[in-house]
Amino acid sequence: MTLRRAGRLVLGLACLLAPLLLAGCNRDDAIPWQLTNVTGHMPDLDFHLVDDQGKQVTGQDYHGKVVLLYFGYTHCPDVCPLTLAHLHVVMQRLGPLADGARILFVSVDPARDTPEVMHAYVNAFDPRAVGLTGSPREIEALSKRYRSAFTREPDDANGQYEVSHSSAIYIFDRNGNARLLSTPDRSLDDLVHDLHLLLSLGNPA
């Protein structure tokens, strides 16, 4: 990753964080959350998408299920191999309550990635990774309304290019409810406690 991607995706990161740090007086202290907590200052689990089966699926098809939405491509060089593979790791050590979460891939790169491309990709890092994709109108609103952000670069003399993306990932509850914001600097120790947290507090309401 050049310093000037590099720059402008931490640009991009602290515009996301702004806002949901200065509403820290807000949180729920009662529940020990390593995390950011977001609940109440991000929008619900809602879209219209296509999944990796070729299948039309909605937010609502992934309540009961707690869902880690992650925005990235499968041409991507590092950061997008690294969270998956890091993902897989967190749900090995969850063990049996890892089947209650879902990690949704939603590719910011819809030109190349295929239902077909997508099922390959997510499947080699883990079982319960679900591959969605849309039109590029679709994917920019969903990315508009998750404050995420992305940039194809230029084409280099192949003709191939990088596309730069915001690296957070978003967690909701069963219910759909934005509940907490995983940045790359959190480990995985943190995101195992909360999820194991989430996991075990069912069906809120």
Given for the second form:
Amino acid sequence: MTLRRAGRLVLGLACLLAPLLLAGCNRDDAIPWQLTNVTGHMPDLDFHLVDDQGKQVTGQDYHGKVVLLYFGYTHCPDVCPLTLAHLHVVMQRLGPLADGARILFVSVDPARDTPEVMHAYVNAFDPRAVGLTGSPREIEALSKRYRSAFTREPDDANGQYEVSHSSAIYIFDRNGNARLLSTPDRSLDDLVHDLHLLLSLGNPA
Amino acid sequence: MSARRAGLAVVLMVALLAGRAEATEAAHVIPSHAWIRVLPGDLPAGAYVVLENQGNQPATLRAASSPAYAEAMLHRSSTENGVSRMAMVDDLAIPAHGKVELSPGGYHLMLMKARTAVRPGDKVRLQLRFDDGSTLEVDFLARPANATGDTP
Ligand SMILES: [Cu+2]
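Next up, the form predicted in complex with the partner chain in place of the form predicted on its own?
Every chain and every other molecule in the complex is listed next, the one we just looked at coming first.
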């Protein structure tokens, strides 16, 4: 971390804590986010899906955690593993703070991604990753909610297919409010920096 | 085909028949940092390698195969306008005295249907096939799903 970075982090932490102490400091203007700030511009976390243990879950179930939402599929051998491996590095760099975060990997290929397949897949990356699958309608609804899209590409000769999907990572605070958007061009430093700030916000009242 | 071209072809064939291996594309390509990202179950895996062409002629990678997998395909991932996609590519040219990197998020070999389970730490042999039909045997190191950075 550079000195300038460290300085910004301290400033950010001060601004996060300031409202508690002084009831001052305008949060959204003062927090030096590195990623794209989407606070107030994207809907909160809401879905009805099935987790990788086969349990019905909703967005509410992840309140109290900072959530990193990413769309992908397990038959994606390159980009999805790269993204999840990067998120694992980010979680490791966050240290014990990472326990306050969850990576929600939402399948855009529910036909092949059963909870069992998802379970083995996400756990190969990080213990704080959760695989979510469900009905095509629910998945499409969640994808549309964040203005993202996915497309099943034509089958090859063996009946295999790829799915084009959003590359973004949507980040929610502990109250389920959409806060930040990360894209593949952003550095892991940016993610660590912003998640550190977001996780330092403390538990919801 | 011009007379000169035909002549060249004959010279080339004679060279090949004479066992002049150094005349092939594969003979000039030096592989390094070869690894496979192993995913659970029978999910397809991505394979990566740096290919350096020390020859005076371009070399073109056409295909790959492995005794360990039923299928291997040359692919390219790309991200445009916020959408990630993956597509098959026919070939990949390595310029003379240049190199290309098959690396996560870009060109890669997609390996499908492992014949027996491949585990992190295993060495997996792949055969890379070039435009002129020449081949290069490369050992790839199997690494865990969440591997990042360079091969150790
Ligand atoms: Cu691929």
